[in-house]
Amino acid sequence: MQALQMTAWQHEAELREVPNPEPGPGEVLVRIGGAGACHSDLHLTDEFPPGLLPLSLPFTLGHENAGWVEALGPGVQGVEVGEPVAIYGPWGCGRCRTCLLGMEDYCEHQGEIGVMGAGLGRDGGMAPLMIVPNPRHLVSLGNLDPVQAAPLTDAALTPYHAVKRSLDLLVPGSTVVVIGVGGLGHMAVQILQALCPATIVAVDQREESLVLAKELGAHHVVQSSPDAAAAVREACGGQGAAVVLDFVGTDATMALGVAVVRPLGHLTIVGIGGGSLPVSFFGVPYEASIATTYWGTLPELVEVLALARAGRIEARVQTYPLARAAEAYADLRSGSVRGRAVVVP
């Protein structure tokens, strides 16, 4: 079969012929229905130097995956052949405290394992078939379409986790700012609409993304510009935002976040745009908390899929066949993807 593989650091992924995988003891073989193309893959392939991450090459890309159980390895119980499933992407040791809480994204032994998950050291879903090392990483899809569901495993799960950690601040009369309405940001707007009564302000430099944000429920949209902070604060009633979610992570977006968050508010940096934020006593509002987050938990993925089944959230997708997977990433580089790019092997 063909697979889109990362073969070298700071080098574009390549479509290669690889053997069909067979599940070993405890493993599950999944036929992939959809694999999301994530902007973080571009950081992985284009920017990160050798040695930055504890990953060995080559491996198949694709950490947002959904499909159908194709075959079971010896000893596997709890899933059935033909069952539609979403794949929880971060794979930890399964035994440490955080893993036992369903937080494999924060596994205490990640550095020792040598893989970070599907498409991150182990073969992911940019291929017709994929090995999942343990059935605990599978969540039943019910009636959800795997093509639509694949982005929910990251593009929705990651902002869901970021929103949940600050949900107590998002009370009636509060404001939340979403910076960057791309693959994750367009899901964040919907999640905020579903979970809280706060006023939602969306910021992006692309007019089409701001139009999408309004379609999805943002109450105000602001074009990224030198005057964006003033416009956002005006939309916040002059009080600043209770929560700022930065899905870009550049110097400029972090500076905007500090400029608009209120005292006691939360600035959560989700995007890995390579920026940095100087912090000093007078440099941020009093008692404003600044945090980074990574992915989300397995119980949160169950909740995300329940929201999707209830029709409360839906990924906007552009689909590509596997033969054009490189084009999906090229469109990500150019910023022309509206919503999420999904490869359909």
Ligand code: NAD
Second form
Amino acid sequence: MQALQMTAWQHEAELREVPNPEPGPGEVLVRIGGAGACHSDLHLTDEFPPGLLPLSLPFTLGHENAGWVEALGPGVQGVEVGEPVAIYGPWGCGRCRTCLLGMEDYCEHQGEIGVMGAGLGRDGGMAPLMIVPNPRHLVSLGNLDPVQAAPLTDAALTPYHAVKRSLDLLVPGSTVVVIGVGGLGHMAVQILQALCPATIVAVDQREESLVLAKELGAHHVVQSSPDAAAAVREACGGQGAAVVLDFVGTDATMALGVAVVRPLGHLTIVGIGGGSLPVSFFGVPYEASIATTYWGTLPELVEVLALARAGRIEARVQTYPLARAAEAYADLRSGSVRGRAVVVP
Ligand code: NAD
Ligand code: ZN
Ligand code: ZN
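Could the form predicted in complex with this ligand be given as well, to go with the form predicted on its own?
The complete assembly is shown below, putting the previous chain first.
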């Protein structure tokens, strides 16, 4: 079969011929219905130097996947061939404290395992077939379409986790700022609409992202610029934001976050844009908390799928056949994807 593989660091992914995978004991073979193209894959292929992450090459990209169970390895029980499934992507040891809580994204042994998940050190979903090492990573889709559901496993799960940890701050009269309305940000706006009464302010550098943010329920939109902080503060009614979700993560967006977050607020950095933030006594508002978050938990994925089934959130997808997977990433790189690019092998 064909697979879009990462073969070298700081090198574009390549479509290559690889053997069809066979599920070993305890493993499940999934026929991929959709594999989302995440901006993290571009950081991985274009930017990260060798040695930064404990991953060995080559492997097939695609950490945002859904499809149908194709075959079961020896000993697998509890899933049915033909069942539509979402694949929970962060794969930990399954035995440590955080893994047992369903938080395999924060596995205590991640560094030792040499795999961060599907399409991150082990073959992912940018191919017709993919091995899932354990059925515990599969969640039934019910009536959701795998192409629509693929982005839910990361583009929605990651902002869902970031929103949920700050939900108690998002009371009536509060404001939340979403910086970057791409794959993750366009789901964040919908998740915020579904979960809380806060006023939503969206910031992006692309006009079409701001149009999309409005369409999806943002109350105010602000074009990113050196004066964006003043415009965002005005949209927050002058008091600052209870929560800022930064889906870009550059020096500029983090500085914007600090400039608009209110005392006691949360600035959550989700974007891996390579920026950093100086923290000093008078440089950040009193008792503001700054955190990074990574992906989300398995129970949260179950909740995200339930929100989608209830019609409260829906990924806007732009689809590409596997033969044009490189084009999906090229479009993501050039900023011409609206919502999420999904490869349909
Ligand atoms: P994307 O390319 O789909 O969207 C990025 C959006 O940010 C675009 O709309 C772009 O116009 C906008 N943007 C870029 N620079 C900006 C700036 N300076 N000011 C305002 N807006 C700006 O990317 P994505 O797939 O949504 O991923 C977003 C980021 O989140 C990436 O860095 C990705 O690696 C990261 N990510 C992190 C996690 C995690 O668990 N922490 C998970 C997935 C993705
Ligand atoms: Zn991702
Ligand atoms: Zn673990």
